[in-house]
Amino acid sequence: MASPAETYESYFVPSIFAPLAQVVLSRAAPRPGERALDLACGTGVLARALAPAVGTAGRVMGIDLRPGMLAVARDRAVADGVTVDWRQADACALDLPAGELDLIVCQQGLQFFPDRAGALRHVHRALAPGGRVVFACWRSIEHQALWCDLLEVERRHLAALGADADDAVAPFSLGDAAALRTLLSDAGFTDVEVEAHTLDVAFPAAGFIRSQYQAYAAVMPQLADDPDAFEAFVAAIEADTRALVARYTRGGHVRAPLHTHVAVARR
């Protein structure tokens, strides 16, 4: 069976997350030589895409605290034949040399860490003059159309793991753009810029509910401590959202939009 890390490569990353790293390059603008870090790389999609724009002159960092994430994201690297230096660590306390970046990226991470502004101002300091971030946070929960719905079923179910709706909505607590421009200015970025940018995702419909929670398990590892309690919450949720799945089924896939802000700002 494979393991969470695993299905969020196969899973999400085709759907979401290799699309998305192409709207966050297009923003972040990599040039040959630069020194980059993506930050929360999870399975290391955005960090792959970095390294053949920074070309050999650069060198691409990848950071993330979970080693499951990290082991896959090796894995990839070797069969995509890119060289990019992975690292174990907490963005929250995060230890690199003053000015040692040219551009820091993160998608869908920045919502996750428990001390927001201490990462950004770890960040900042890692950056040399003149150097930029791009972040990409999904809107708030009322925008996602299907996973709002989603929530109303979870909300019956979540208990039985000891969960609650806040674990359910951590990928878009992070979802107001006056909230996240003020964070990135409070830390000492200017020119900053949050546009708001829409993904149309599609999922195959098989085994939708499964293998989104299976994957989901990857960065919230508690909903998955109790299998057995984990596999009586998926079946709970599948039999509850039938109707609902078929309803945004087309063409033998799950299709929504998903909403997220892109902010862009400068040391």
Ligand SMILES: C[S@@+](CC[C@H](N)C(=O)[O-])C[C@H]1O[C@@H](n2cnc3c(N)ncnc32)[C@H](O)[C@@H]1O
Given for the second form:
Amino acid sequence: MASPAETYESYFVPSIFAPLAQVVLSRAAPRPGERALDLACGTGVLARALAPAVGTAGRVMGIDLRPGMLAVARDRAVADGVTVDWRQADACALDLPAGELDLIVCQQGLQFFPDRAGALRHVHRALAPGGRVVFACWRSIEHQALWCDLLEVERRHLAALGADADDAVAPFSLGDAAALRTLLSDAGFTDVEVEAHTLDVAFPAAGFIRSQYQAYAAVMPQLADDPDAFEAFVAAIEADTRALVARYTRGGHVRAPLHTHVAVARR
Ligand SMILES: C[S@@+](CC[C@H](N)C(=O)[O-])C[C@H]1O[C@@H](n2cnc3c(N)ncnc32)[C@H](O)[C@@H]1O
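Structure of the form predicted together with the named molecule (previous: the form predicted on its own):
Next comes the full complex, this chain leading.
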């Protein structure tokens, strides 16, 4: 059976994170020769896209907390023939040399950090003067119709897994544009701009619920700690969401808009 990180790569990346990487790249505008970091790189879709843009004169580092995500990132980079320096580290305790990077990007990672302000201070310090950052963070759950509807059902079943409903909203927990702007300004960044962007995502309808939660388990390991409890959880949610999922299904795909903020700033 595929690991949560492999399911994340095969299921979430094509529908969500690869299209988002193109949005982040267009805001980051990487140039040949630049030194770039993809923070909370996951399975590395953004780092892999950065590598050809900075070219052989530049370099790309990918940092993530979870070894399982980095293992998939390494394999995919080899398959794609790109060179990325993958490192396992906590974004809240980064130990990077000061002033060595031109560009730091982070898509859908900052909201998971327990010490967001501390992580941003490390990021600021690691940038060369004039260096840029791009952070993408989902807007709040009330803007995300499909996930908001799913959450109503999840709440009833998460307790059986020993998980908290707050775990399910963690991806949407930094959804306020003003809060994102203030975090960046307080960390010392200038020229802070936050824009809203919408991705129209489509997931294959077959196995939608199972795949969603298997991929979620890559960032919420507590979901999959007990395989029997996880199976019961998936079966219960599938049974309770049939009508809901049908409402979002067209042409064999579950379709919904997914709204994000994209923040750009410089040191
Ligand atoms: C939703 S995923 C996004 C991954 C990747 N940026 C992408 O676009 O596919 C969130 C990532 O944040 C990582 N993460 C969470 N907390 C972290 C921390 N404190 N330090 C570094 N990475 C962290 C997780 O391991 C996970 O890979």
